[in-house]
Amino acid sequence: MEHPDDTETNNETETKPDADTDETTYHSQLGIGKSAFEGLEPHFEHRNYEGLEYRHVPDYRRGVERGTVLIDGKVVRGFPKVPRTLVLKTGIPTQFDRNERIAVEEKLNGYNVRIAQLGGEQLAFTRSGMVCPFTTRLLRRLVDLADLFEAHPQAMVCGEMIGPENPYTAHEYPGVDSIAFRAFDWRDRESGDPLPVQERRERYEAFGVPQTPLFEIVDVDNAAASVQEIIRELDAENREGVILKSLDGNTLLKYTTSASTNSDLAYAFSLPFDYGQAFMFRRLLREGFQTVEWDEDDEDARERAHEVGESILCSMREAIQTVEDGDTLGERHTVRASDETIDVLFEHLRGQGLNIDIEDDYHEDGDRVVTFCKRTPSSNDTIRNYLDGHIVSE
C-alpha cells in the first residue's frame, strides 16, 4: 500500500549545517554543478541521528531523487519515483522499448527502506531520507547483510518491510508472522545506478537475502496479457500488484490490483477527514480504466462498483458510528521487538506530536509486544462537530 501520510520513524532533531563539510565533494558526488547544488541547498532538511549530522531532500527535486542523503561526506541516493500505467496494453509499450524483455516482480504491501553501510554501521533510510532507528535496529535480527557489505561496500540495499506486526502498513503475507524484509532492488549508494535484474537476484541469493517474487520475464508485445493474468491471481489473494522492470534495471513501471485499491480506500475512509478526500480520486481512476481495459460486462462492472462503494461508505459509516458511540478513531498497529527498539519507536511518534494510546503491552519469548493506537484528531473532531449539529456551507 502507498501509505497516505508516509509517516517516518526517527529519534532525530533538527540541527544546523556542518560548517566543516566539503560541499564541493557533495556536488561532484551528486553529478551536478556547483550552482545547481547551491540552488538545491535550501531544500535540504538538517537532522541529527545519535550524534551523526546529515541532510536529506524530503521531496523530489530536478536531478536529485527524493530521499537523497548527505551524511559524513558521503551520498546516499534516494529511490527513483516509479511511474504508473492505468492501461497495460498502451502503457507498457510507451514506457519500454519495443524489442525489450521485461521482468515482472511482485509489488509488496509494506514500507520502503534503503540500507547503506556508513562508518561501519548499517543504517536504514526512509523514503524521504531520514535514518529510521526502529528499522535500523530491527533489521539486525531479520537479515544478515555483513558479508554483502564487506564484498560490496558501495551497495544500497533497497527493500520492503512487510507483515502484520508493522508500525506503518500492516498486511498479511503467507509465512510472515510478525515483520520481515524483502529486497526488491540493488543500487550503487552514490550514483543510484541499479544492477541488472538477473545479476541482482543472483547476488541476493548468494548472500542469503530474501527477495520479492519474480513471476516471469516476458517480451513487451506479450507483457500486457501476461501481467493481466498475474494481476487477476494477485487480486484473488488480496495482494498489491506488480513492478515491471527492464532487464538492465533502469526502467520501472507499476500496476496494482483492485483489491489493493479497495483496501486503500477502506483505510482512508476509516479516517475520512485525515486521508479520504485527497486519497480517493487517483484510486477511482485506476478502477475506471481497469474495468474498460479488461472489457468487463455490465454485471462485472456493477460488482466492481459495489466493492468500491462498500470500501468507501461502509468504512466511513463505521468511523462515524465509532465517534457517535464515544470511542476514538485511530491507526492501530502491533509491533514486536526489544524493549529498547519499542522505546525508540514511541519516543519518535510522541516527538512528532502524535497521541499514542497503548492498548496492550506484554512480553513474549523475550520480546516486548505492544498494540497501540495513533489517534487522529482531524477525523475525530470533525465527525463530532457534524454529529453535534455543525452546519456545512456548500
Second form
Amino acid sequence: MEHPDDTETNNETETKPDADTDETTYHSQLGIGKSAFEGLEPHFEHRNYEGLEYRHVPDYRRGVERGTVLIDGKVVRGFPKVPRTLVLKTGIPTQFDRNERIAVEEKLNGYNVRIAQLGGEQLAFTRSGMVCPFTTRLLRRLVDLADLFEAHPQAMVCGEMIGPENPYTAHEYPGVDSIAFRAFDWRDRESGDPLPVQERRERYEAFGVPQTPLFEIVDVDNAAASVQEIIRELDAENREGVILKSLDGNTLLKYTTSASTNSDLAYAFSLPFDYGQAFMFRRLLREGFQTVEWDEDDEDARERAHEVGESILCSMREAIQTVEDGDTLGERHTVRASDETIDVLFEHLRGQGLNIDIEDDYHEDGDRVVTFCKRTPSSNDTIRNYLDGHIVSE
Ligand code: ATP
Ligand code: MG
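What would the structure be for the form predicted in complex with adenosine-5'-triphosphate, given that what you showed me was the form predicted alone?
All chains and molecules follow, beginning with the one already shown.
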C-alpha cells in the first residue's frame, strides 16, 4: 500500500494523519462499505506518476465506476458507462421519464479525459484512470482551467480530446487542425454527481472553456423524430452521433451514425485479429436496427449493405495485401507537442507494453511532430500464417 507524500498529506488532509486513515476514508468517499472496499482492493492497479503513487480501477467492477482513482488521499470518480439504444422510438421513452425534457448534445469522437486538481496540480486521467502525462501537459496550452479550479476545487472537468493529431483516437473535425479539448460534463470529483446540463453549459461558457455542441432541448415524446433528423445531418458530415441527457445530467443515452459504424468496422477489419468479434458484431446489429427503424426501401437498404460490405471487405483486403507484400500492420498516429511532452508520451506508451515504431519525426514551429505506429502482433502473425497455408479446423 502506498503513502501519499508526507507534506502533501499535511497540506490537504488535516483529518487524515496517516495512510491507515486514508484507507478508512477512501471507502466512505466512495460511498461503499468497508468490506466492499476490501473486495475491490485486488482489482486496483498500482501506478506512479512522477513520484506520486496512485491506484485505479481499470475495468468495470460492481460498486464503483471503471476508471476510479485513489490518489493522495482523494478519490477521482470514473466517468460512467453511457448506455446505448438501438432503436430511438422505443429506447428513449424506456430510458427517460415520460414528462422529462432532454438535452441532445453531439457525441464527439476522440478520447475521454477527466481533469481534476490535486495538490495544486491539474492532472488529466484517461478513461481507465491512468494519469496521461501527454494530455496533462498538452491541456495547459489548450485550455486555461486555473480560475475554474480556483472557484471550484472539487470539480471534475470531463470532456473529449478530439482532432487528427491524437495518440489514441484520431478523427477530423472542421476547424481542428491538431488536437482540441471539448467539455461535455462537470461532475463532483468525489461523488461523481453531475451539474444540471444548463448550469454546466453556463459555467463553462463563463470560464471560457470550449464545449461540445448542444443541438436542442426537447420533450421525450418528440425526441425520436428530431434526433433522427440530427443523426442524418451528422451522418452526412461523417460525425459520430449524439448523447441524450436528462436536464439534471444524471441519465445518459447514446445513439450513433451509420458513418461512424462504418468507419469503426473499416478500422476493425484493417486489424482483424486485434479487434474482438463482439466489437464487430455489435456494430453490424446497429445497422440492422437502423435500416428497419428508418423504414428504408429495398434500394436504400441495399446501398447500406453495400457500404457495410465495403467497410469490412475492402479494409480486410488491404490488410492482407499489406502483410503479403512483407509490410507491417499497425495503428498509425501523429502527434504534435514539445520535445518533453513527446518524450513522456512514448515513455508512457512503452511502459504499457506497446511496441512503438517511429516512422516520421521532425520539428515545426518549435514543436516536435512524430508519426508512429503501434504494432499489432495478432493481425500480422495470424494473417501471415493463413497466407502461408495454415489449415483451419472449423
Ligand atoms: P465507455 O462507455 O466505456 O467509455 P465506449 O467506447 O463504449 O466506452 P463511447 O461509445 O465512445 O464509449 O461512448 C461514451 C463516450 O462518449 C464517453 O465516455 C465520452 O468519452 C464520449 N463523449 C463524446 N461526446 C460526449 C458528450 N457530449 N457527452 C458525454 N460523453 C461524450
Ligand atoms: Mg468514444
